[in-house]
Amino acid sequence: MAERKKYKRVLLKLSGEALKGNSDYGICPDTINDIARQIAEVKATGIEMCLVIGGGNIFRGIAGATKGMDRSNADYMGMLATIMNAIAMQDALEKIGVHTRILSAIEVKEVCEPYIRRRAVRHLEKGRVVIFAGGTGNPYFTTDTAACLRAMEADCEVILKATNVEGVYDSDPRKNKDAKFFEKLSYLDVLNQGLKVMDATAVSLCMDNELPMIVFNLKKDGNIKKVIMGEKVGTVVG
């Protein structure tokens, strides 16, 4: 009997930090290979999937700006870091037989295609995993905002926000054992309570366009597939 999928097309948002494993920075081969394996399991069910990966494991624009760099220059460096992560993820996916395309908002034609909405949708229809790189192509916007924007442009039904905790809490559960876990939140709850789900621009964009988010623990094996199959995992924002 075929598995019943809750969604047909989804966008998975990964932080750059998710790729570094237990290292202080960079890309951990074992970690990225494990994430690729989980994505391959989802693809095998017929789900159309796209990804946005941050660049914080290599360079974070806002951190550079706080140390005296021009914010625009720092953000462009962060965008280039997302392209490096996208190439690494593409390599890991294609080694296990998952056809992948990188579409970048910053043109680097030697290694990836330029972002064109219709091209992205066509790749998804053909069963390829599409990795959106280069953020929005503009400084002052995070990869969270880029993820929301690309999800809407690609007609995704939901954003899956991968984290290293079970979902959304009122404080950091790794520091506060009494932190309260939320099973469901509205967009306004997130904004009014200042909960660290995504930045305010990204949350507002999802709210205005009624695009739901599910925040879940990436470190629990099989969670990506569980979310897509409609199992009760993480926090639903919408």
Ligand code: GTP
The other form holds:
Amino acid sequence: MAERKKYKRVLLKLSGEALKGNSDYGICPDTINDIARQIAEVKATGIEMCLVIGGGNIFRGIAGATKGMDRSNADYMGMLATIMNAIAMQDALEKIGVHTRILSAIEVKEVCEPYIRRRAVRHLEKGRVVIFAGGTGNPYFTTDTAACLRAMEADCEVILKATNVEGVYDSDPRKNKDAKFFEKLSYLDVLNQGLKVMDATAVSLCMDNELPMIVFNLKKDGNIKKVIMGEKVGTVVG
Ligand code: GTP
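The structure above corresponds to the form predicted alone; please provide the structure of the form predicted in complex with guanosine-5'-triphosphate (GTP).
Let's see the whole complex now, leading with the same chain.
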């Protein structure tokens, strides 16, 4: 009997750092191939899937700005980094037979398609994994905000936010062994308590548009699939 998944269409948000594995920066081939394998497994259930990948493994706009760069210039470099990560993920996915399309908010026509909402939806309906690249195309917005925006535009039911820990805690569980884990939170809790889930712009956007988010540990093999099957994994924010 076919497995019953909870969702029809989801957006998976990966940080750029998720691709670097144990390296200090860049893309670790084993890590990206492993994430691609997990995505392929999930895709095989018939779910429609979008991806947003950050760029922090290559360049972080905010970090550039704190070192004296103009913030807009630094953010544009970060957005270009997300396009490189998208191409790497497309390569890893297509090698294992998952059809993908990259749609970028910044036009780089020679390497990927421009972002056109209706086209993205059509690609999803045709079973392709759609990778949204180039952030929102605007400086001062994070790739988390881009993920929320694209999830809403593409009518996704949920954002799956991949992290290195089990979900949301009241303090960093890697530094504080008594950190309290939350199974469920409202967006207002996240904002009021200053919990580090996503930046406030992204959180407000989800709150205003009632888009739920599940924060979960990407490093546990099979977790993406568990989340889409509706198993209790991570922290639900909504
Ligand atoms: P359908 O029209 O639904 O069949 O989608 P499709 O993406 O297969 O058709 P299309 O003919 O638009 O694209 C064929 C290939 O060209 C796909 O791999 C697209 O990602 C790619 N492609 C389409 N538009 C662009 C573009 O503007 N730039 C780049 N670099 N590739 C593009």
